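In the block that follows, a single chain appears as structure tokens, in the form predicted alone.
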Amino acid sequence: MTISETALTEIKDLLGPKGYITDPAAKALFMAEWRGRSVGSSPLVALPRSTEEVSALVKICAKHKIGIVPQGGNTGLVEGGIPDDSNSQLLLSLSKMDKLVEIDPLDYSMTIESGMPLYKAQEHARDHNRLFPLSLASEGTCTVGGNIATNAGGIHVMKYGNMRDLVLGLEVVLANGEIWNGLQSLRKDNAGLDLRNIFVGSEGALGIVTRATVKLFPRPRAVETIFVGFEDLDKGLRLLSKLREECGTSLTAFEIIPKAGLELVLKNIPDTRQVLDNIYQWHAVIECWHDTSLNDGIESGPLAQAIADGFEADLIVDAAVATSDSQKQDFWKLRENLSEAQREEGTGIKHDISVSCAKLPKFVAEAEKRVLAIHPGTRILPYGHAGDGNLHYDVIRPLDMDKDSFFALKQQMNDAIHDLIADMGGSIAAEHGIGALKADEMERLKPAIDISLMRTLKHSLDPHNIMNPNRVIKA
């Protein structure tokens, strides 16, 4: 059912001429998934400028039973932030709600509107000699509200946790238009149920986050960054265990790159360079952030010493220590451009999985067997956040295979990977969310009682299914 002219008139009157977009060309920027894999439609893009406008807008939509799709930076990978193609859902962009509300350096907290780009939140913290540690490849575009909606992870989860661990309080507009003000900076509050965490990771299916209070941290006094090569993933995980023992909580990142991935980055991304003498089966970018200065210099720091011990234990075969910011950037370019490097190779089937760290070598070996049994010659790239058990497991089309034939194998590939993950007690959505793309698959793999509890919560908070309908939790 399309949105009525009566409802559209009410929405336009509420937001004013600068508060919405109807021009097809201008709307198109909000309707397409950023990789171009799906395109939705909506008669109008709403651009509210305050929580009160969001509340009034939701009340109009509730009255007319209009589905609302909230959108942050439109960097999602599971089709959770674009409408379907029915032209019956309203796209609500939070891009105009991007202000700093308050920052309290003494309390190590900051309150911001949810449309603020992640890099801006990082800059505001830096301006007050504080750190907001969430860091993603899309941080120049993604928004803090979107990070909250998907419980984003990134490269610093080992030390600082997922987005859920960084949120102190939220302001949320509920499905009836009421505003729940849960903004606070308390580190301890056991007065009743934890309402905040109901909304973190809910992808807008339970309410629209409009403001958030987040944790800040001291800025590191010293940073050690090392790029290593090793020939066996099991040895890489044993190295990770040794680093945890020797570096403790200063260990901030352990990001793995397979041989095929490094070759693609060097081939397809300008201004990248090989930092070790050879390309090995596996590589890792490892980083420690220290609260105190390293008096004896980076090359004698705890991480460098732990890496030396890794050589002695025959866990690694080569390493390079970054002694300048430009060298650190060179190391991180090889990790952060892995996704972009694949775009030059054509169609890929992507997975965002997690298992316990100890099971990663077994998963990688078994998954490769299953994928190659479906189509020999398929290129496989398992990479990413090995320090917290989260891999991006990408299956890339062989160069001699056409796109349509490869995509015809997508369901088989997904079933092979996801069934293995279920057997290993892992997750098919480690940090990208469920959205529309994985909603059916989650219902297939999650225990029935889990789905029942989620649906009960959804129906209680959103009885008319207007909040991001059929994303995450299907009504």
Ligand SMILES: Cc1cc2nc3c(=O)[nH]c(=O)nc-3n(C[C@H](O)[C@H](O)[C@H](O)COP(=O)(O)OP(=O)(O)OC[C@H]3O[C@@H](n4cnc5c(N)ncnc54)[C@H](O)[C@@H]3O)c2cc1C
Contents of the next structure:
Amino acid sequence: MTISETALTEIKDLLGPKGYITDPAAKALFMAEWRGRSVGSSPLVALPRSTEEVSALVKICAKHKIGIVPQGGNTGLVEGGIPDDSNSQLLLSLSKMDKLVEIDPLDYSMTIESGMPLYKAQEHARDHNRLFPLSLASEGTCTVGGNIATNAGGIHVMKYGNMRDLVLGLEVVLANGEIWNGLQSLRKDNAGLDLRNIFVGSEGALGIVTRATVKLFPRPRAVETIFVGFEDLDKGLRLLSKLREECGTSLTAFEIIPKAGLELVLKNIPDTRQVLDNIYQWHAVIECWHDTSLNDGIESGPLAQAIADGFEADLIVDAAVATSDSQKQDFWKLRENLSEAQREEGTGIKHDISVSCAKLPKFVAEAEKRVLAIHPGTRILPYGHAGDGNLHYDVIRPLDMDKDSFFALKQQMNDAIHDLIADMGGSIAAEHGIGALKADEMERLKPAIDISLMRTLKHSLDPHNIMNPNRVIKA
Ligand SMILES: Cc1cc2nc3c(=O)[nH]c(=O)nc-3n(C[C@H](O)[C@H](O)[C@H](O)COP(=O)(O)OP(=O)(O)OC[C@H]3O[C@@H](n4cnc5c(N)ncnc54)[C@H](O)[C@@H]3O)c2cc1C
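Alternative state: the form predicted together with the ligand, after the form predicted alone:
So here's everything in the complex, that chain up top.
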């Protein structure tokens, strides 16, 4: 059903000429998915400036039964923040709601509007000598509201947790337009059911997050960054366990890079350099953030000592310690460009999986067998947040195969990997969420009772199915 002229007029009157976009070229910027894989359409992009405007807008949509698609920075990778192609859903961009509401350094908390880009939230914290630790490669564009709606992870989850662990309070506009004010900075509150956590990770399907109070931390006094090479994933996992023992809660990142991935980055990304003597089967960028200074210097810090023990235990074959910021950047560039480096080779079939850490080597070995059985010669890149049991599992076209023939194998590849994940008790959406892309797949793989509980929640909070319809859980 298209959005009626009456409804559009009510929306335009509410928001005023600067509060919406109807020009097709200007709208187009909001309609394409990040990787350009799909494009939606909406008669109007709404740009509300306050919670009250969001509330009034949702009331109009509820009255006319118009589906609303909230959008933050549009960096989500599962088609959750763009409308479908029916031209019957309203795109609601939070981009004009990007202000700092309050920062309280004594309380280690900060309240912001949800459309604030993540890098800005980090800057506000830094300006007050505090740390907001969430960090993702998309932080220049993604918003804190989007991070909350997707329960974003990133590279510091080992020490600081996912977004869920960083949210203290929320303000949410509900499907009937009512405003739920759950803004608070309490660290302890067991008064009743936890409403905040219903909305974290709900991908806009239960309500629109308009403001949030988030946790801040002391800034680290010292950072150790080390790049290591190792010959098999079992040893990498034993190294990780050793680092946990020896570095405790200072261990912040353990990000792995396979041989084929490092080769692609060095080949396709300018200004990257090999930081070890050789390219090994596996590599990891490992980081410890210390709350106190290191008296004996970076080169004999706890991480450097744990790595020395790793050498002795024959777990690693090579390592380099970053002694300057530019060396740190060189190390991280090799990790952060793994996705970009594939673009030159033709986009791959991507998966965002997790299993318990101890099962990672088994998953990687078994998944490789299954993928190569579908098409020998396929290039496989498992990389990323191994410290959390989360890998980006990208399957790339063999150089001698054309694009269409390769993508014809997509369903088969997805089934093979997702079935394995289900058998191993893992997740097919470790950090990017479900969106429209994986809604059917989640229903196929999750126990029926999980789906039924999710649907109960959806029906009771959004009885007319206007909140991001058909994303995450179908009504
Ligand atoms: C290069 C790159 C690297 C990435 N790395 C990571 C990573 O390491 N870890 C990780 O977790 N993710 C990563 N992502 C995915 C993405 O950046 C995150 O999912 C991010 O949290 C999305 O934020 P956004 O503001 O762009 O949200 P959008 O893409 O705009 O929206 C995402 C979902 O949230 C909903 N939504 C957005 N704002 C609101 C709101 N205010 N209220 C209710 N619902 C809302 C949308 O409807 C949609 O369903 C990466 C993406 C890219 C492109």
